[in-house]
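Only one chain is included here, represented as structure tokens and corresponding to the form predicted on its own.
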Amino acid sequence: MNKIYLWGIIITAAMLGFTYVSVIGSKGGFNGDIVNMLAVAGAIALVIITVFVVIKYVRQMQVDTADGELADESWDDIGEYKNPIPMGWAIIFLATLVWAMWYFTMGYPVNSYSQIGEYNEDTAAHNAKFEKEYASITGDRLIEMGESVFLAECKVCHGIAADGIDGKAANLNQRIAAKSVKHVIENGSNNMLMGSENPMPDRNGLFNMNTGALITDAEIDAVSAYVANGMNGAGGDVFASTCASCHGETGMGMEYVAPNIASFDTALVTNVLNHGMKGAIGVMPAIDRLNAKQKEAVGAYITSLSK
């Protein structure tokens, strides 16, 4: 027997043996799942076809000679024969098309069962049950829920104590840090903190009404420290003459105009979770995997931290 055919038989037997051991011979085997059966059938077909094709063309390279009719075109005096489509290739191509049509319409149609679909259905049912069961909780129970959600979803960046882990994320024990205030003043902001776009201009659009001029570096430093200190200390005059017209005299924000920068509230935190935000520290992504009640609870918990 030709060595090529012998090696082809040995490789085919070995690969089919590995397939048997890894799937059929393992615990569970096919498990009655048509997907497993189709996968093994596909693996066997690929092994046989691959070995067959390799043997055919290796053998052909050993014994074949070039002949036939040359095409009229040539490329750098290199001609090409008018070879017919290889019969084996054509058969495999058509068989693959038939297999694909059967697979998508009968074998495993796109609307059939899937583990991902089952998981999504179970998750949706659980969320609906969760929201119904906890829809009415408020007060301390809501804060307790928020703490548990925070520890599961937020502590990786903000830390167990919500202190931001040495500046890696925002310190949620205070409304806002001085460097964050300064960054917003210098660069502007449009973080959807009120649930819609309300862009704040950068320093080139911020006028101090007391001086009639754009806000200065010294005034930025002063008002940043004032806001970060809980609306206390020096810088109050700059805030009153530059920021209060939008954020209010106490910094509690104005509906449809500017967000609350004096303290956290549930709506503010929920909007951050819904839309993410970008600031002096970096970018926080939106947290889509939490449902509305969980976001409300996190908002209540974070609000309680700074009181």
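If you superpose the two forms and keep the largest set of C-alpha atoms that fall within 1.5 Å, you have the rigid core. Numbering follows the first chain given and starts at 1. The structure displayed is predicted, hence computed values, not measured ones. First, how it differs from the form predicted in complex with the partner chain.
- With the core held fixed, Asp140 shows a CA shift below 2 Å between these two forms.
- Superposition of the core reveals a Cα shift of less than 2 Å for Gly282 between these two forms.
- For Ala152, the Cα coordinates differ by under 2 angstroms between these two forms after the core has been superposed.
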Second form
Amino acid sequence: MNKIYLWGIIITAAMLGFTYVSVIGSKGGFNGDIVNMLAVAGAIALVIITVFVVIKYVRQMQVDTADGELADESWDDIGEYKNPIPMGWAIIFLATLVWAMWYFTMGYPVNSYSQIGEYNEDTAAHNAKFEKEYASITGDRLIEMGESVFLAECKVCHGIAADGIDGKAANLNQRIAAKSVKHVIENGSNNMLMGSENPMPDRNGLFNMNTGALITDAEIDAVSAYVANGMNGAGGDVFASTCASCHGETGMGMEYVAPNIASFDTALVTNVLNHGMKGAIGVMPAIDRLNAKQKEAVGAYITSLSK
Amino acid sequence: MFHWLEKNPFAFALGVFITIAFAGLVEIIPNFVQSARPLVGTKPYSTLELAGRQIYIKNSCNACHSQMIRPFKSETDRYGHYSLSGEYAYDRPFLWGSKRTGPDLMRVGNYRTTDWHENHMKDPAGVVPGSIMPPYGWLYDNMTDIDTAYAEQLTVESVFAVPYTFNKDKGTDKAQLIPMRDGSTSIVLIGDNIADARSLALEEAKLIVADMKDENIKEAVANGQIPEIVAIIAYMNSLK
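Could you present the same protein in the form predicted in complex with the partner chain, rather than the form predicted on its own shown above?
Then the entire complex follows, led off by the chain already shown.
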């Protein structure tokens, strides 16, 4: 018997012995568990196979002689046989080709990560959560939401107290300032407030029905003070005869005709947020990236300020 | 056929590099060119806007303000739609910025107005309580350098084929030959010469000051001068 087989048997016996001592001979042993027995059987098989495969290749190196046909190429005088492709290698190679085709057409395009895709999923999840938790809130919770939106989006111009920061923007604690009423009467208004082109004429189109003449400077001042004062005081007669036909006798406005100028309401605020506005103070941009509920909430908050 | 190559390690390495580099370029360049095309609605800067942009850079506004809205819900809620690469087609250089001490300004023209900027640049903390932005008072005193903006326009027009239409071609058939690269029919005019560029910028400035309150600024523009605040507001309003 070749010495190498002898050494193989010795090493195998030693490893199996070590396995026996460390598993079966230890406290608990197999523990009557089939899994333990299978594991030990596997270990034994591994040891035997490993040892004898190694022996096979070592023997091959010892006794094999070169035969077969050499390839034409010869680099640095190291030749190479023309061997057939090993079957296992060929299978893996072809399988890789198939996988590559799948990955190119399906795997990558369908499953790949996209930042915009993640953004879209995130937005959809957020909107669903918003819909579930906030779509139906009313009352004080709506006003609270409005305040938080106001502090995020509106305070930059209207100020934390919504006072318009010394006339830099509209003071939202009152419905309208006399200066703004005067500006609208003198210049007309076409700020899409009712959602469509529905202009209010300028002073050249505003008739006082009592006098049958165009509105005068004195009447403008009077009615501006009257509206700014919350529909109180002198000037009520001018309002009734000039403005009431569109804005209503109490100034509450009419749907699709004229906005409410007596007090804030949600429809009015939503329209301003959608279309922006240009008035005596300056230009307000449209803040239309708020969703419908947030606009409603801002309307509720602003309405609550002037009560 | 390639045995000579296999015998020359340097030539072989070079060949491998060229092959892989070429494959990379074929993958990257078409995608890059496609996404760098101007989006519909992206227009080159007018003379006054470009002068404002130069003032923006001169005052290092881009050190604190980015111009890049990232695709996160919190960002798009605050600033609007996330930025797309085609929107920077006419930005030379781009002003993306990597640090936000102040807010992003990529779409500030959508939600701030001329009169707000006018108040804000004078006294930022007076408009936005707690703001740490310093006042930029000199913008109200310094006059805008229209000539340099015009020089930049001429340069990008001839070197990068930015679609500007010369004032003299307005209304002629030649104007139709220089449409926006985004396929829209809008036209951005530049002056035929410096004097023409100045008068175009002044016309634009008059539209801006109509919404401003500062009497000194109104008077300067009426006298044919353009304070820097007007140009930078024109630039801010163009950011949409």
